[in-house]
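First comes one chain, alone, set out as C-alpha cells in the form predicted on its own.
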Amino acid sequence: MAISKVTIVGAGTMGHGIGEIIAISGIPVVIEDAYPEALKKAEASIKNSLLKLEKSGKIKQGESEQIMSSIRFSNDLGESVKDSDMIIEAVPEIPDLKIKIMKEISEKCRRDAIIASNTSNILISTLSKDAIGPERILGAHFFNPPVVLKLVEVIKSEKTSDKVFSETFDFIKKIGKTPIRVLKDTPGFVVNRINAPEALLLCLVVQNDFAKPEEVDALGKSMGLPMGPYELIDYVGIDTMYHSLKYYGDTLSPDYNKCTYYDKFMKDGALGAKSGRGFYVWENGHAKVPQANPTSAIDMMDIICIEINEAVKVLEEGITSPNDIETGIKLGMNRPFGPISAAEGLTNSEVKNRLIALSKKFGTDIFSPAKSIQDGKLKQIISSKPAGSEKKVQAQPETTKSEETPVILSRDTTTKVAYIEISNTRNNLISVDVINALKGHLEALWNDKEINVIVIRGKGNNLSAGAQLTQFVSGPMDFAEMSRNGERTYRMLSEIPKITIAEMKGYVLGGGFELSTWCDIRVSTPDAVIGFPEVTLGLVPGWGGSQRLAKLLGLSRASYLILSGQRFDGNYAENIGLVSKIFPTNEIEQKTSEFAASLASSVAPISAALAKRLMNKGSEVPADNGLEMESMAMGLLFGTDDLKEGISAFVQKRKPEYKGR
C-alpha cells in the first residue's frame, strides 16, 4: 500500500515534530489533538522550526509556506483518521491513555490503515490489546527531537503482519529517517532497553553514597560528554526516569525497583529542568552544577560494559541484529560509537570480570554477565544475525553501516571526476568509520579507468574540524593502531594513480588538515580556519601530519605551525605555498569542480600517476635513485598510446583525448 496521507494523534513535542518531518517529505498530514490550545502551540512551533530550517539552508527559501499548507490541524479524531493510510499515535506515555486512544483509532479509521504507536517503552502487545485488527498495529518510535535525530525503531509485536512491518519500514526510509528492525516486542525496545541498566546504575551510585551527582558529571564531561549523566536526567525529567524504571521493574526485572532514590524528588515535585530544580537548580535553561573533581567510584568502562551486557541479552533474545543495535545507539543517543564496536575492542574476560564486580558491588543480577559472556562467546554473539532472520520480514537487507555512511562517494564519468564527501556530525569529524569508509572508496576508485581526478570535500560549510575525540578506545595499543590505520589510509591519497584535490573550507583542523596535506593539490576559501591544535590538547598530529607538513613546507615552518597550534586562514596558506588556488567562499564547490574537470580533461592519466609517485617516492630516496626511477618512468611512457595522442594533438593544435593507455 502506498502511504500517501498520514494522521498524527497528539500535538505535543513528539507529535508535531513527527508531523513536520512527514510534511517536509511531501506527504499531507493531519495533526489531531483534543485540546485546541495544544494545536495552536503545535502550529506555531512548526512554523518557527521551518523558518529555522530555511535560514540554515536545510529547506529551500519560501518552502516553509508550501509545507505548512500540507498540514491540517483538527480536534475531531474520527474525521482526522477516516481517510488516512497511516495513523501515528503520539499521546503522553501513560499506558491506560495510550490503550484507550489506540482502541478509538482502530474503531474510527479504515480497516486497512496502518496504526503505529510512538511509545518509547511500552509493549506494543499491551497497547493493541483492545484494538480492532492487531495485525496492522506496530511501533514506530521516533527520537526527540524528531526533526533532528534520524533514528526510528520499527517494532513488531507477535500479531503484527510482515506486510505491515515492511511497509512501515519502507515508509520511514521514504521520509528521510533511518529505521532499525525490532523483531520482538520487549520493554524499551532496543535503545532504551540497552540504556535501562545504566539508568539503574546511576540511581544506585547516589542512593548508596558512592559518589555525588556533580562528581559523576565531572567524570562524564572529562570524557567529552556535553552533559553529565545527572544533568541529562534533569534535562529529560526525573519523572520520566522514575516511571521508566518502575515500568522495567514490572516487565523486565524486579531489581529495577531497587531504585528508590527518585521517590523523594517525585514527592517534592523536583522534576529537573521542567520544575526548576532536581539534582541541580535550573535557571534560564541551564543547570547550576557545582564544581567537583571526577569520581573514581565508577568509570566509563563500567557503563560501557553494562551497555554491552544488555546488548548481548537483546541479541540472545533475537530482538534485532548487531548492526541495528550499533546504528540505534549511535543515532538515537547521538553518539560516535555503540556497544557493538566497543565490544569489538575488548576481550570477553575483561567484560565478564567487570560485570561480576559491578553485580557484587551494587547487589543486582541485572549487571551479571549475560549467558554468552558467561560462556566466553561475546565475539560470536556480536557478529550473529537475529533469530527470525530467515523469515519473510527479513527479505529486505538488514540495516547496515553503509545506509548511514559517514563518507559519500559520487562519480561524474562525463568529466572523469569523483567526489568523496565527509558527512559526519556538523563539523565532519574524522572517526574510525570515516577512515574505513574513505579507505573503501579509495580502493574502489584505484583502478577505475573512468576517473582521473578525485576531489575530497566536506558536506556543508566545513572540510573537517578534526578527529572525533569521543570515540571509544580501549587502551594505548588500540589508540596506536587507530593512528596507524588513519596514516595508511590518508597515504593512499598520495599514492592512488589519480590526481587528488583537497577542498579546504570552514574548519580544516587536526585530522581534517592532515587529510588535505596528503592530497596532491589544495584549494581553499580565503576565510578557511586551518591548523594543528593537537599539542594544545596533549596530543600530536597522529595521521601523518608531523611527517607530511615538513615535506610540504620545510622543517622550520612546519615546526612553528605544529608546536604553536596556531590557526591561520586560506590567504596565509596560499602565501606559504600550502594552497595552490583561492576560490570565493560561496563558489568553492563550483570552482573546485571546474578546476578538477579541467585537469581531468587535459592531463594524461598515466603521466600524472607516474609524476606524483616520482615526487612522493623520490623525496624519500637518494637523488641518484630518484633519477633512475625518473628515467624508467620515461621508458614506460614511451610506449603508451597517450604519448602518441599528446604529440599528435600538439602538432594538430587540438585538445588531446587521453584514454589512460
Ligand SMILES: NC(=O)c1ccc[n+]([C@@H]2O[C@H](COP(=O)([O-])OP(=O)(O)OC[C@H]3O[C@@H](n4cnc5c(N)ncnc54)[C@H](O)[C@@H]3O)[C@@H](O)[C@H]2O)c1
The other form holds:
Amino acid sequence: MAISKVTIVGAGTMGHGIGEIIAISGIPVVIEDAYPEALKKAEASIKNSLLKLEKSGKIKQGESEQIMSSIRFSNDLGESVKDSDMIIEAVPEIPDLKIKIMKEISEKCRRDAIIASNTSNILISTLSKDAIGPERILGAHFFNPPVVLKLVEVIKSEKTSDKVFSETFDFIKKIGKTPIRVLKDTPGFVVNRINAPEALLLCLVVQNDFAKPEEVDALGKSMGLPMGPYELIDYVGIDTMYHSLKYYGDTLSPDYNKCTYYDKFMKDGALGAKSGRGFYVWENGHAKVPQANPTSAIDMMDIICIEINEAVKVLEEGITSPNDIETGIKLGMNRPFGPISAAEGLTNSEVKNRLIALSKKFGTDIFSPAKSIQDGKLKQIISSKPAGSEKKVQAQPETTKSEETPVILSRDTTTKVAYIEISNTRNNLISVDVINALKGHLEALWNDKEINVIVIRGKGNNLSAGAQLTQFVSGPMDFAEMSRNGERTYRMLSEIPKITIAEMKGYVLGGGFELSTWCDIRVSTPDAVIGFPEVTLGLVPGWGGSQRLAKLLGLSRASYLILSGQRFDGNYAENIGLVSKIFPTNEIEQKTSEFAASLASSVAPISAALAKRLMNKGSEVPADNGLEMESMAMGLLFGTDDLKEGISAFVQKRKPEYKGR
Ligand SMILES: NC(=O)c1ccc[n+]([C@@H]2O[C@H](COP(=O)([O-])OP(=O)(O)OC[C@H]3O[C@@H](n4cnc5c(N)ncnc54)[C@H](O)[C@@H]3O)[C@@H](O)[C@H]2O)c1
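Can you give me the structure for the form predicted in complex with the ligand, which would complement the form predicted on its own we have just seen?
Below is the entire complex, every chain and molecule, led by the chain shown above.
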C-alpha cells in the first residue's frame, strides 16, 4: 500500500516534529491534539522551524508556505484519522492513556490503515492489547529532535504482520530517515534498552556519592562526548529518566528500582532543562555546569562495558543485528561510536572482569556479564561489521552530501576546488572511519584533472578537536598501527599533486592540528583554539605532529608548543608564521573558498605540484640532491603546454589559461 496520507495524534515535542518531517517529504499530514493550545503551539513551531530550514538552504526559498499548506491541524480524532493510510500516535508516555488512544484510533480509522506508536519504552503488545487489528500495529520510534536526528526504530510485536512491518520500514526510508529493524518487542527497544543499565549506573554513582555529576560530565567531555551524561539527563528530563527506570523495574529487572535518587527531584519539580533546574541550573537552553576535574571514581570503560553487555543481551534475545545496534546508538545518541565497534577493540576477559567488578561494586546483577561474555563468545556474537563502514572507505569522485559518511567530499569544477569536510560529531573528532574516508577521498582526487586546490575543513564551528580517544582502547600493536595509518593518510596531503589548504576555526587540537600541519597552506580565524594537548594526556602527537611542526616552525618553537601543551589562537599562529591568512570568523568559509578559487585559477597545476614536492622532499635530502631534483623538475616543465601558455600570456598581458598538460 502506498502511504499517501498520514495523521499524527499528539502535537507535542515529538508529534509536531514528526508531522513536519513527513510534510517536508511531500506527504499531506493531519496533526491532531486533544488540546487546541497544543495545536497552536505546534503550528507556530513548525512554521518557525521551516523558516530556519529555508534560511539554511535545507529547503528551497518559499517552500515553507507550500509545506505548511499540506499540514492540517485538528482536534477531532475521528475526523482526522478516518481516511489516513497511516496514523502515528505521539501522546504522553502514560501506558493507560496510550492503550486507550490506540483502541480509539483503531476503531475510528480504516481497517487497512497502519497504526504506529512513537513510544520510547512501552511494549507494543501492551499498547495494542485492546485495539482492533493488532497485526497492523507496530512501533515507529523517532528520536528528539525528529527534524534533525535520522534514526527511527521500527518495532514489531508478536502480532505485527510482516507486510505492515516492511511497508513501514520503506515509508521511513522514503521520508529521509534511517530505519533499524527491532524484530522483537522489548522494553526500551534497542537504543533505550542498551542505555537502561547506564541510566541505573549513573543514578547509583550519585546516590552512593561516588562522584559529583559535574566530575562525571567533565570525564565524558574529555572523552569527546558532545554532552556529559548528567547534562544529557537534564536535557531529556529527569521525569523521563524516573519513569523509564520505574518501567524497566516492572518489566526488565526489579534491580532498576534500586535507583531512588530521583524521587526528591520529582517531588521538588526539578526536572532539568524544562523546569530550569535539575542536576544543573539551566539558562537560555544551556546548563551551567560547574568547573570540575574529571572523576576517577568511575571510568568511561565502565560505561562502555555495560553498554556492550546490554547490547550482547539484545543480540542473544534475537531483537536486532549488530549492524542495527551500531547504527542505532550512533544516530539515536548522536555519538561517534557504538557498543559493537567499542567491543571490537576489547578482549572478552577485559569486558567480563570489569562487569564482574561493577556488579559487585553496585550490588546488582544487571551489570553481571551476559551469557555469551561468560562463555568467552563476545567476538562471535558481535562479529558482523557495523552498518555502512565499508561504504565510507570507498570515496566517490562525484560524492555529494551523505549524512552517513563522516567526511564529505564535494567538487566544484568551475573553480577547480574540492572540499573535504569532516562531519563527525559536534567536535569533528578524528576516528578510524574519518581517516579511512579521508584516504579514499584523497585517492579519488589524486589524478583528478578538474581540481587544482583542495580545502580541508570541518562542518560546523570546529575544524577538529582531535582524535576520538574512545576508539583506541585496544593493545599496543593496534595503537601503533592506528598511528601509522593516520600518519600515512595525513602525509598524502603533502604529497598529492594539488595545493592543500587547511581551514582552521574553533577547535584545532591534537589530531585536528596535525591534519592542518600536513597541508601546504593554513588559513585561520583569529579566535581558533590551536594546540597539542598530547603530552598532558600521556600521549605524543601521533599522526606526524612530532615531526611536522618542527619542520614548519623550527625545533625551538615546536618544542615549546608540544612540550607545554599550550593552546594558542589564530592571531598568534599568524605571528609565528604557521598561518598565512586570517579571515573573520563569520566569513571563514566564504573567504577560504575565494582564496582557494583564486589560487586554483592562477597557478599552473604541474608547476604547483612539482614545487610542493620539491619543498617537502627537498628538505629531507642533502642540499645537492634537492638542487638536482629542482633542475630535473625544470627539465620536466620545459615540454609542457602550460609553460608555453604562461609565457605567451605574460607577453600578451592576459590571464593564462592552464590545462595541466
Ligand atoms: N520527548 C522526547 O525526547 C521523546 C523522544 C522519543 C520518543 N518520545 C515519545 O513520544 C511520545 C510523545 O512525547 P512528547 O515528548 O512529544 O510529549 P509531549 O508532552 O510534548 O506531547 C504530547 C502531546 O499529546 C497531547 N495529548 C495528550 N492527550 C491526548 C489525547 N488524548 N489525544 C490527543 N493528544 C493528546 C498533548 O496535548 C501534547 O501536545 C511519548 O511516547 C514519548 O515517550 C519522546
